[in-house]
Amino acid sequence: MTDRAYVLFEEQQQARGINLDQVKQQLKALKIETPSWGYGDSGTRFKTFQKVGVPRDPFEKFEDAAQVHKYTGIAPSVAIHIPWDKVDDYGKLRAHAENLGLKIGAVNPNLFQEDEYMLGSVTNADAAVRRKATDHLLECVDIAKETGSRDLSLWFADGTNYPGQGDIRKRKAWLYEALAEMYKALNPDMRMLIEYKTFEPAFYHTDLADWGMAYNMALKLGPQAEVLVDTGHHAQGINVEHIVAYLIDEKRLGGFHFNNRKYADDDLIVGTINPYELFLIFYQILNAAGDADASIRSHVGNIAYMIDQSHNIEAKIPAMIRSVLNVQTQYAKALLINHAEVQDAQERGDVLGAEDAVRRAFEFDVTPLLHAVREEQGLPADPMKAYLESSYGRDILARGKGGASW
């Protein structure tokens, strides 16, 4: 790489004691899973705006996802949602994904769209509804086995809108009962990633409202159950990176659903509202990656990075490219933190020195670094520009309007 900007960047980082060869290897190893539902028509509870050219079935969703991976090189897997992505032959879908250079990632059960689930799915007072919901969880385990998927990503909309509407402790017991039955059906190499959300669609109480409840449930179930952190699922002002650090130390951080929000769970593109939070999340992860405890290092290596966004007004493929690039950018910046410098300042009680050592990495322009990495990988320096200059976005317009939606 002879670009002058990169040479200056390299000299700058070497002077700070940063090994750029190691940084580049870590960037090349980063993998971000995109969601099948992010390629289809989706929206808010008020309106779904249908777009021309969106996928008409799961196979076309994977074709669109392949474009994201083609230009970024960091999105080789796609999460599926059942029944949105239900097909007659999952072996055929798996082969289709592999032919595109992709693999099927996490399997996400859907326990919030059936009429019977209005008052809850696995926490419904009606035992028949609970049985139906649990059977769907088991169905998704079977699908994961067929598709070679490691992770089952679990989010429950269950909750109540008013005091007295449901028995909170009974609902807690029913939730555990369903998850325990699902847990027993897992293969030894599979994981349950338990997600949580403060509110919505339930407004009085949510059965899994925060990371502590999800963590407690995972502890009860066993080592194959871990917590999934959705960056939009917290109350205003919550320190998400603190939660991340705590769960890492307990070896129970299974993965992320990346998005961004301004007010509630807005499903905005990750890194567009609060990129510093995303950077600080990676700071905690990379700090743990250098831990003296080998089990902590091993645990950090198994964290799943997944996008969970519903693009209501944006063009789907460019929105997903922007999402994974935003994650890559903040990860690159976090790799520039000199942890020895931070630790030294901490030990000396130098508050501003420690803060500066972290913040300074965030303020670097990592564009020259990312261009260098992409050049070495045979990728376009500007993935978004390269995609927009291709004919794919125009070609898929022949699909028409009214593709696969939820």
The other form holds:
There are 4 protein chains.
Amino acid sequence: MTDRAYVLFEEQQQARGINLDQVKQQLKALKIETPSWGYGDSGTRFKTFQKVGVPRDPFEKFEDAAQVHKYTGIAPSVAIHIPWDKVDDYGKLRAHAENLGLKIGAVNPNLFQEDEYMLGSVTNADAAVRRKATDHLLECVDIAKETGSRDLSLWFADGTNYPGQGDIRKRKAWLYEALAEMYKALNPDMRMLIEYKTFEPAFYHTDLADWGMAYNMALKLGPQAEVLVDTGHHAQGINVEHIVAYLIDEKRLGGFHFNNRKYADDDLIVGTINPYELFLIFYQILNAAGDADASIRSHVGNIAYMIDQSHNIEAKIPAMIRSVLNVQTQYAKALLINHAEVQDAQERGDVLGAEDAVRRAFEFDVTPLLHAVREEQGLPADPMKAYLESSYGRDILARGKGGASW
Amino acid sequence: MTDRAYVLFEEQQQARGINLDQVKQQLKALKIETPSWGYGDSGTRFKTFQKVGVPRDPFEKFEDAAQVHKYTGIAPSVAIHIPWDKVDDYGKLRAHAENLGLKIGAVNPNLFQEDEYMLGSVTNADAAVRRKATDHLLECVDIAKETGSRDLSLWFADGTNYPGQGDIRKRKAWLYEALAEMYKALNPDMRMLIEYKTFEPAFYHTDLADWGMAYNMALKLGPQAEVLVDTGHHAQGINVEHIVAYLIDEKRLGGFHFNNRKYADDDLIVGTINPYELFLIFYQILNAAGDADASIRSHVGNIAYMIDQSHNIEAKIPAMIRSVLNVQTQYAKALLINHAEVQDAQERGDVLGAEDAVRRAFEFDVTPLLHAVREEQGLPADPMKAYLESSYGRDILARGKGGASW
Amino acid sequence: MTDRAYVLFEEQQQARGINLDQVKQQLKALKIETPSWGYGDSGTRFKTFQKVGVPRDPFEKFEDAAQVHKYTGIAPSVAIHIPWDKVDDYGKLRAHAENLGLKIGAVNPNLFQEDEYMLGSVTNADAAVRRKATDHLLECVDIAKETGSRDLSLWFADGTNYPGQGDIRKRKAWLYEALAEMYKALNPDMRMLIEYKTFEPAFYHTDLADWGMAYNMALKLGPQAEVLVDTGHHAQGINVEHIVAYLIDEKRLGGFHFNNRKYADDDLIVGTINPYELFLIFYQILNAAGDADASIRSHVGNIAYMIDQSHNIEAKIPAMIRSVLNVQTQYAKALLINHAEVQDAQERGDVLGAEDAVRRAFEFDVTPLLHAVREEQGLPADPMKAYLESSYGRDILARGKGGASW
Amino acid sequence: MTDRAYVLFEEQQQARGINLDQVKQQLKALKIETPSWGYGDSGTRFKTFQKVGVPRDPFEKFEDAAQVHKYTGIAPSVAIHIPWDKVDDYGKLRAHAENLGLKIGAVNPNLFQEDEYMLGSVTNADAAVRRKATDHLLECVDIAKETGSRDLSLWFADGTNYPGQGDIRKRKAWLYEALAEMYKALNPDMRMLIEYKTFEPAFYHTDLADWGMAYNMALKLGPQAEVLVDTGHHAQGINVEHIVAYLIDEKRLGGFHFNNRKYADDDLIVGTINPYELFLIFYQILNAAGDADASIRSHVGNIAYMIDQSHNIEAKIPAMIRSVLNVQTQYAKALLINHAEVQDAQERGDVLGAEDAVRRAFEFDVTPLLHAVREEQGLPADPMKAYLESSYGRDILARGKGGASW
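What's the form predicted together with another copy of the chain like, now that we've got the form predicted on its own?
Let's see the whole complex now, leading with the same chain.
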């Protein structure tokens, strides 16, 4: 049935003027980074449910991640979190990753789990704490050099719980100071990706509250500093794809932390609560990918697509496969947008026509296309099914309970 | 200065037609219950900061709570959480409380920290899990009988993380089934207070999502079931005082879990982010307290005022003193509303006059009034200062780190 | 290509255990009511853009609505708004509708455009204003009897702008009083659909703020009173499909006012901002439609599906065709859910499996199915295209500018 | 009573280390601009209630505004809106204002009420429409030169209603193009204040959606471009005072449009829904006003405080007096913050102490202080009472109904 489905799909899309060869090529080029912490246990403030079979160390996390890449073919790198993934010998971890067909991706400093950071890390009123935090940032740059990572993903859980608790402007200056010191330590081909978040549990104010604050920091730091968009870090009602388009236009969109949410920073599987939002994000990206301006096109080519989720109740590896597939699915749909048709309707002031031209692409079932692409790459047509039919999920149960968590 | 301040305050209020004797009487009658868990360590999913001096067992929690009552005079009862406050002999705990001048307040079952509850407690698809959860509810009724508690505060962290994960209507039926079984076990003078919450970290749907669902359950269960309003459990933009007025009018407002928030369920100190909202809640309550209908007046008299907060970074005992004082302050301000004046403006369609009559009461400084009331009760004028000047905070440092937490 | 597409679709769905004959039957039974006011001009407080060709009277509105039904086949009734659609002779309007193949649908009273209603209609402190408002409700019942309408859709723009402006509980009592008087005037086969809305521009409190308040009114009024869910009338983050499931379970879901929104009550075309939410609403409805309890099944059969939108910038008739098609599309997708598969995963605690079983249905392209259904009904495969190719849109330009608006 | 109240207040504040002479001086220096459109009728999309006595032309609006200044002494300028306040001879309007003791304040272009602007003004895909819109901006610069206005307040109701409707990045470029042309036309002492708004009724995306977009435009335009913060233009949960502090630190906070809201852009009287937020905004401003950096201090001195409200149901002049008084009240409270005390607590990591030091200032009743200041300035102690006791409100009833509106 699949073959006939693809033939039909091909005819259908060709009739719409879509170049499927190019679409396939773009699908094959898509790379989605998974996070090492997504394979471990996580929870809420109320409870972390411990799962049997969760990896017990960074090496096992990479083994699990390799499964995601094995079946999907598009998850070749893994972000690490320091100190959760601290090892004595990063060369050994790197070799382990490479043996599994993986690369070490972005390095994520952790500035929220030391007692000293209770009132802030790089924004702490105590200079000694700021020094410690900045040293950790520098340590992560060093680690990135060892692991061959291009990107440092920076999320700060810095903020205040009450009005008056901290001096907002001083904290801003201290944050910049730390980032500037870190920036200087970067190799020329490395990037700092500055993440923002509007709210944090129990926070009155977050030091990096929105894209504007992250962008402003990046502007001041220099061209190697860019903004990282975590899709769950916005207030309700915010148009995330607008921010994406804006940052691309300013050539400061470093990448994404993908996830989904219903209310706050829920870190649910990307594409499960509002798949259309994910599609519309890719619409903005692909619109820019076809820009007349080569510098915009080149900027788009460097966007890092990363998953950042906490699987509180889900089986970890299948949850990650589902995440990767959901991103791929919405990307595939967005590739079916006929931008000339949209543009034509926009120029004619045809509101309904333009809306339809975008939404129509979303409504196609891209399963035949994805099956064809996977087949061409020697991958299973249905990666989830293939994984579930393998013995891996059962084998790792021997690891027992109480693996890595945060 | 205080005396002159009170004399002036008295003249000012008498000129407005406020009966200060009655106001003082109402202030003396205010009772605010503090939660045992507010004295222990708590945190976010990212980190629980451990404080030196945190109580190590339920008995020490009551000792700390006694300090709050000692200095404020209005916090004579303490809510307990089972199993966090599980003891072999509740008679002993009760005697300990009474020796400290305290009572054991509401009993709070905990249905979110057992591994079996990962996919729900009383709403779990597995009948055995529902049985276990219901048995815990019944156990808490038994405990309440032993502790002499009138109220059972019921908060369920039941919900689903993804569309399709659970059958919403079946879960509703299971929830009712458990509550009905519990209801039957109550003594005639006991109450079930059903709490609701619109969102929960990582939730797609919460089984008891809003006041309407809690109210509907209460209606079906019978007159001993009422609704518990946690001020931080609403979506942004919701008018909480409207819900309060509505539930009073239906005689189903069992009580409050007070706290404050900036974005989600932040459990910050009540009255620190939006004090006017707290004042407006009391405006609705006091408006009903003067109702012509005696059954409304009597209903209002039974509302339980409870704090429910998590002090992640704050010193625990002072945080609780601040909470109790903030509730008292806004209650005192609301007592200065001249309801006849408001009503008169309402009847004349005088929008600005009615608004002003309410807001003006908020703008008074009630410090002289509170000082006078405390003096009459033999309490320190400034409870926070008095506590901080005592040696208690230093003495408990001997408990060390690693006390009770959740 | 269409035929082959349908053959393939059929094989695919049969392999999943979906009974396509039944699906088609359900699709043919779907009826969506369009609102007369959706054909006229509307705007924001800033500006109403007047379109050429907008209907000048109720008769022309029905002519435009007939176009929507002609091409989609599923929009056979039109809701009216009094006094916007006030005519001397409702028999004449009814005959006109019937000649066009239409029925007059729900009657919507208007209680927000008279000067007297500035401080409330049925909740006004002035008894004379309440009388006037209640009389209008009774007038609408009379009109419904003349037009043969089953439903009265009740939306009240009643609320207060400032704290203290009105007595919330008195207003509640007055609202009930008016509804109770109206209820008594209903024929036994008529229904009152009570709409709620959490916020209103410039409102501090809305008298019917949420489903719980509408439901409570309905409970007190009697079985002919049900709740009307307008999808845009909730605070951000609210799970609307949960409310839908809840009301069905209580057999009090009267119907929907469909539309979509990004931030507030935007009245955008349904299915354009968050199509998955619409699908998930239908998932809940169809889950109940297969309930073992016949009274639930019968309740679901009476849900009224109505559009309620304001087309500020869109061409009116195409906007309505798009709306009807979007509802049909998501309903068709929801019909492809294999409920047994979902239920099986739910019972096994397979979170990812259950989520996938629901989402997978959403990802199918139902175009071949809809084309087949339309062909069987003698309708154009692509209703929008057929309408745009007709001369109707051009012909009505002769009406000029300045038609009906609100 | 007032004198004794002030004596007591003085002692109390002196004991806290507050320099009341300086406080009074700062209070006397506060200037709040009222908007000409706040004196006319306004409404929602549903209804504009027409009031008797509303000004019929710009000249009468200034007469009403003069009443607000006469009684409060701190509202000496009036913002105008073009074309609502278009007159043949701006010299004449200016002279009229000056005769009334007023100045013409900010000039506000209107780019949302022409039919051509349906799909955008300066962001319209049609170059001719953009030209027209830009010409209007230039016209407003010319008017500002005639009226002697320093500031041009720029709010654009530009955005799209649906995904795909417009090209977000092209619109960004067009917006910049228009602003850049306008910027060149400014005199060296003039400023462009760029307003942003996260949502707009029926909008999917707003071209200037947040402070970051406005700030970025300002950065590119040059030092005469600054950001205008309208307090009601943020998503729920956003910390506005953080944005204020951030913009001050970047020396790009041009001014405020003050108002309050419960849910969306409600344009309610400032300080009526959440007075503490207004106080906290002033806390940030006053913190910066005492900065060691003279350029920060000087920047703070140039912030424009403007009201921007729509009084749908309120009596217009009293509503404006209330607004001005509410701003003054919260400013006065913020002036009582002992910044050294706050800073000391911050440095010691005393969360509760710092919070208390800020909140305590809010809890003082500043009535005695304001009375004293007004007395020193020859103003009535209670401006609202004085106005209501005057005959002005009755005299203007002769204007009849149907005055200026939008």
